[in-house]
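The form predicted on its own is given below as one chain in structure tokens.
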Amino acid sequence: MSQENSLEIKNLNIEYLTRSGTVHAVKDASFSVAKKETLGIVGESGCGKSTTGHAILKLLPSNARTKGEIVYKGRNVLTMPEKEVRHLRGKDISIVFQDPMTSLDPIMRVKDHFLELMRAHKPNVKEEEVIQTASEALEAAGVSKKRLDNYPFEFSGGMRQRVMIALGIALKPNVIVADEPTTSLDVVVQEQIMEVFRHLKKTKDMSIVLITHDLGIVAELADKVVVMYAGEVMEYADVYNLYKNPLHPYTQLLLKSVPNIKIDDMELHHIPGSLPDLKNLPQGCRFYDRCPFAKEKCKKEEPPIFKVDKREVRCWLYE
């Protein structure tokens, strides 16, 4: 593993095991988070983004079947018994769930949510550092510690996501997983919630992994972009030059399909078609039918990864 790099994802699949048969979640994914740097993981529902980010963490259900390999400090997460993985969570490796009013108790205090993920660290840990670490966290989320004795219901929807932020970066993991941090929040919330990243982007010593399917935020935020699509890695780049020329026709109707009133008579662009059953995934391209581009050799054979210019994209076009 470089030393540049906080993670490393290499070769991961996944498949959950279901009555009406295996679906195939992640297949051979491959990259890698640098330390200090932000990487946004896009693509519609279902393209596998989130698996792969509860995956980092070992949290997927127990119906999960993985490969391949997330190193972090030199050893495979997946392979690591489940003692050494729940003290890799929240101190080492941290997540920012996208629901926070499920992921909070109703019936603690937010002083009791800090208390208790110091404990599954340090179980005789005092009071008064839990006070001083959660009033240290909540403030660096743009949260008052006067607020410490509240409890989830008393806050809004933006401020209980900031309260998940500040669990996630309370004991300065290296990594923090932020799964689609902003979804179903209004979009004043929204750039809140965004300038809280920013400001910890800036701050923290810390990498990010930022799951979305808002592109827009992850061009602000991301230093680098994985683009999925049912399952695999399509595009691999860093956000310059992701944005400035997108080598897949995934990726490229995908930044047209986003609204930028900067831009006059602007035509809105949608993609055709739905995500393949991941059931029954196609002989070739898992895109092949709703590409613009597509060739009949794009229908036979899947296409591996080419690297252009430093970069990695999944399809025929750079063979």
The other form holds:
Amino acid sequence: MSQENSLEIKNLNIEYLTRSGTVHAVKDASFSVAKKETLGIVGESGCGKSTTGHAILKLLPSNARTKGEIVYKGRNVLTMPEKEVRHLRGKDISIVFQDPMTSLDPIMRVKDHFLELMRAHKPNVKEEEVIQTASEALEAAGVSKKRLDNYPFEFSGGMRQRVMIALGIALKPNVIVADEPTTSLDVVVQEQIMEVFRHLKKTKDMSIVLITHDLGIVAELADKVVVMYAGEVMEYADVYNLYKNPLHPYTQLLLKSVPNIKIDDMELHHIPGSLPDLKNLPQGCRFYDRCPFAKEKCKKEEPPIFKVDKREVRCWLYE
Amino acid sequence: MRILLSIPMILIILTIVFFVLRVLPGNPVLAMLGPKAPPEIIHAMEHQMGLDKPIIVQYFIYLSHIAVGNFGTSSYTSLPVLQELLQKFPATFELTFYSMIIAVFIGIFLGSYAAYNFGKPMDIFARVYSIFVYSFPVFWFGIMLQLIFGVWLHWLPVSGRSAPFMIPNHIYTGVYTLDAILNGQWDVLTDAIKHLVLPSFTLGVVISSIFVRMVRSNVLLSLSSQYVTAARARGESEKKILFKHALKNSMPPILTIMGLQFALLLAGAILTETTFSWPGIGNYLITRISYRDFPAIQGAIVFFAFFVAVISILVDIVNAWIDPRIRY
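Mind sharing the form predicted together with the partner chain? What's above is the form predicted on its own.
Every chain and every other molecule in the complex is listed next, the one we just looked at coming first.
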């Protein structure tokens, strides 16, 4: 793709070595995030979206094995020495985690989190500078700077997530990975946090990788969408076309399962079946068991990525 | 509040010790006068010491005395027990203090590095170390060290707190290492340290086994938590993550257990003091048990209980200081 990409992921493969076998968490994922663009990664639980997100910052647990490339500023993050990756984290690429209740160190003040972040990248930074930067970031995330001296336990879940976001944007990174930032929050707070992201998208010059299973949020915020299923990218398209005309049967079913109050349809649609066992994957298409259009070929051969007008889809229907 | 809570604890210990001593065979008067003493002298002596009163009356008399800080008079030396205890206490304090430092040092470093290198040789070494050392009886380990470093190698003295005449000129605290520094007597300091090495190492190493396991498991738990990953995601170095986040967050549970282990440390101190002829309260207690010196035994045990209570209060204060969520 063009030079304007802030992040490029090429043939990313991730496996977890466990006692009961190798879990093939991500297979041959390729996509890119352009500057200032918001990329949505959607899929059901266990499809590899969070694993992909964590891999971008090389934050996977020690039993993970990665192959492929994650290219940032022309360099592969996955093969970079640990020391250099450390300098990317928080400064060039930052991440907002799923569970704000456990993401802040319980015995550190909010201010200390910012101090840590800034000292990690600039060891002799002055405290006034930290407070200045922290105040701006908190303000942008909707937290009063008066709360810098508070401890995490003095915040609600939503406020903690705002603090996490503020930490994520404080050093003006080029990419922020939001790993299901609203999943563990209640609906009202979810909306407030999404409002923060909307505001960020409008006001800051950064790319957002938004990992979620909330198709509504993706429709609203994302420019491009990656649909993942059982560790594979099933469809990769711009958001408008994806929602208007989903190509992959999985995307079609996924969109259909969103309840629509405008249509007088009381039934909730779901996709029958469940994800294949990632330790023992089928030979053919990973969606074969649940696909309404499955053919004989789908069972035997795994589909490659097919290009359909600038879009990518992994399905034999588009051969 | 915490201080008030420790009063019932001391009271219970005191009560148990009081009654157990009186139920067990042995009589302080007989122990003092020998088995051939005439009965009238024995009775006179018992009357003088108040031992002819009903036990329950003796108990309340004792309680009322303890309440005003009167520990009674030793039946063996006829000296006030409190005075004797205060004289012996610095030796015990010095021994337990240095043992604790050794144990905490080994515990924290070996424990956190083991957790950090989970499953690697360092971790396996730490696990083998703690099981191995835990199974050492204190006195056996002490005797082995005496044999190796004292008898065979002649490196270190094997008993006592100091060589003859090597005591501080002026006793400020009774803690020889501290007094020697205060007096500027460096030869005395060296001598005191030489005498301390084996006993404090014996006790410290034996206690460290529990600390290593405890630190390891708590740090392991913290290392797997989300805030550690989050700190890593902010670009923090692994070393700082280990000590600033994982270890610091593990400190409240670790300190609490260390405080509880302090009682065990004192029990170990009794054995260590006996093994190394260390003139502390442990040694005092053992000697006085053989003389059935009731006031001295009770006094020593109350002193130990008080010591444990003070330590657990200190632990609570430090915990509240580390973790803002803990308030009293």
